[in-house]
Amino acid sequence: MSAPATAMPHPQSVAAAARVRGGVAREWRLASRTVRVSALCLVLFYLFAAFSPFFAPYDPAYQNRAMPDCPPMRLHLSAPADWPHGLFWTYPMRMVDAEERTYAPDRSRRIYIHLFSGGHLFTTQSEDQPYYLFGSDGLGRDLFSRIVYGARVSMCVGLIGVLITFTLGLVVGALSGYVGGLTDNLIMRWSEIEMSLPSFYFLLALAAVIPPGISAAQRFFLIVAIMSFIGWAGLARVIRGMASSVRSLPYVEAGRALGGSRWRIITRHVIPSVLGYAIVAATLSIPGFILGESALSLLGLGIQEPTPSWGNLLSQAEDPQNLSRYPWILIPGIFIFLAVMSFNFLGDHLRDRLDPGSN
């Protein structure tokens, strides 16, 4: 019997995939070094969010009460003879002053770091003998593991929030600008009311009424919904102005003359004409969601312990004494800064590429 024939890929799909790869490669060559570094940072942070159990060496909720506020531990390269034990090693830390929580390395022993062991990128033989890359918090929890798991909240809140805001602002703004009349007046007056509210204080007021007994997932989606409800009005107002200028263009009038329905003209002609600006605006608005969630979590109104987010990881830094003694607790703030700046640089690059006037 002859072997069954294997299905060959469709030539059009192969050509489309090649065009996508060529487009990505071309954009990568045209991007500046700053944009490339920003893109790599965002890819890394979203990998943290997607594969947290792999990147985090320990359970983010595990408390090593013997090592609270432990400083970052120095990494050493093993000699070739010791590579069977581990490629890297560190000295275990021992507390020398329980009141001041000061540590010193115990040079009589070594802790070997195991790469790709137990389903983790790196880990040690036991959680009781850990390697703290970024140190530990006040309860002895590994700060690096909590940062990795915190990326699930802090990075995803921007994407989900912008997806809701982007959809609402784009559809409502295009509808308002194309239809005009009473519908336009009602939508714009409502958006102006929302824009006139002090957004951060309004966000605090709405977050304060979230029931305290709900789960972390429910609280996360409620916070995203609240932030999206506040943020769509500004985008809708700009899209409305662009849509009102597009509706008088010849190709839109031709679609109307050929009997196209109102919804078909909006989705096939009006929305695609403003999509470039909307994508740039959505990219530039993601940092606002990240900072908003971080601020709420820092104030105790967002994601609650023990679920980590980059915002509530900074709560220990509110005490100046803790900050002066344990400066590594500010490391989550560095991740927030990198994520915000990366989205800003990427948004500026997209604006330069998608703005026809800049070419």
Contents of the next structure:
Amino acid sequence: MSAPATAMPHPQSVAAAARVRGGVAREWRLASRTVRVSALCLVLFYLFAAFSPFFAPYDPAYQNRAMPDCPPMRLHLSAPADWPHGLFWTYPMRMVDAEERTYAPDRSRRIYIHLFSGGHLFTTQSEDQPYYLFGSDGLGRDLFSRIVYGARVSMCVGLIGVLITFTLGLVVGALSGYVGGLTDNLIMRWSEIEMSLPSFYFLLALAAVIPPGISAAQRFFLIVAIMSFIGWAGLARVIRGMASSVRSLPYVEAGRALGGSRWRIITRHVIPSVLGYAIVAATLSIPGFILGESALSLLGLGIQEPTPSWGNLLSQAEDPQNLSRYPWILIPGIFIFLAVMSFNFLGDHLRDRLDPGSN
Amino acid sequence: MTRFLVRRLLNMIPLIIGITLISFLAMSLVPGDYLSNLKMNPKISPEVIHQLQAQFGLDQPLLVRYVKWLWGVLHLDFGYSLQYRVSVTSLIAARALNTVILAAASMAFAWMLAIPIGIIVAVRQNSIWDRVLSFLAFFGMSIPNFFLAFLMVYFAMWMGKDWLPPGGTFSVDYNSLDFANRVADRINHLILPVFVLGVAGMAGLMRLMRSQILEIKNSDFVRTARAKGLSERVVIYKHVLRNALNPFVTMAGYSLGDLLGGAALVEAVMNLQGLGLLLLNAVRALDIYLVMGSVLIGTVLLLVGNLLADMALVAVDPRVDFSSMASQ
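Show the form predicted together with the partner chain, please, because up to now only the form predicted on its own has appeared in this conversation.
Up next: the whole complex, starting with the chain shown before.
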């Protein structure tokens, strides 16, 4: 590295930071309504992930054995006189048929819902007199609470996965394209192998390797690592193509003529010039990670019970009988869908903003 | 063309060896094997376990087992499934056919809808149709395969018995049916999976078609075609569409991997006896030779599909020929 160590912040980066700060409001004005809704959706999901205990009304692992497969409950607005009890209330559900697990509201009593009490956004007096916004699962756990906690896995898997593939793809691609020769050839042959894999089959085979006894966090990172290992090649190839076209441009040659080291030229000239594309590609690759994790967890090879993820919450629906009797167990799928669609819209918008040349 | 084919086929060999070796090593890293379940069973004596181990070659070193397996594959012997107690070859042959039918049908479905819709939307750019359909395309691209499959299963259950079957490969009374009814029964069971798998592919292809046509619509040769008095129909179908097909075919080749993965998920959700479901069950049971066989066949399907896509590209685009592709 020939870059001199400077204590002063680089003037360019200061200007860039200022641009970003003034830019958020500007970007918001420029975005279409769909993009704004997508951004809000994602912000909400990440808030779910960051502040799960606040958003979830109950402990996601608490099993209310008296109320398995309880349908979502209707919310009623209290009369102003009852507001000291709670702004909203619901009828408690009573099991009618224990075999079919059908419920009917008990209209003689009311459960009041307390907002901002006990450190929750909303909750009820006790976990045994619950308000199930999205119903409960087969073990009597609150589906909404599990979705909120599941956001931790499902929303983070995209970010961490992209961080790994992005770094790997950017460095390898830029190196390969700029250096050329044998390095380039080897890296590209390897990426070809990775790209001609039937990736999901390979993912299934590799997911079996994850040992059963490890903690949920370790399992999570192994899954992300496997998906990144399979997914970095596509990005690297495109970056390589761009880097090899950048390498003979005058400003890169000027950098070389001024004695810049190879590493410096790659990090200061080649990578910044392909960054716009890389950011777009990264945003658009996040849905792949979310879908991959959900699919693995759904099939029982990913995140394991009792840790919730949006994928393994859906695995109860694999039994068609469950699906037709308790359709609300599909709600986590709506969250996956919304997250994926939001990232797609956002990526498309970023492409228009950062990379106007392509379509 | 022969040179191109030979070159491509030779290129597949190291690829297949690499992929199978990685999966083989991965599977052997798994703690325990299929027999560890049997070992827990007190009714099965250690002698029987040893005998089974010797029979399946589980007591030999890893590399020996791999080479033996590879040697067997060359003779179309994929080994023995520990779980189903039959040869892997016979299992895979039937299942792979189901997957190929599913994938091909949904691809045909996607193309048949994506091309005309893409054209209509591009010709009437910014009309209400364009906006609605483009938004729906995003919808279709974003909806997870497995979620749409669940929705279809729910819908089919809700519609009742007279409508389409919510899952399975064929009906219970399949064996008592005559040939025509058997085919009808199979098709009946394929409609929903093909729809689910086709929707995602269709959305992406439609968007590609639209952007391609929009790009080509304003180019010089199209203006020339119009200037010499050709009707709008001829301009669009003979000049614009012909040129828009090139990236379309390339993309179709690239999306084969996704198609295969999507098919595996749809098979799992809708209980369709395909290669993906076979692999999933094999992975769950640690049935190593079945896993290897399925991954191998999946890879071969993908490679052959890519090869076919490249050959289609030569057929569609006169600017591309085999000699230029062979030297790539």
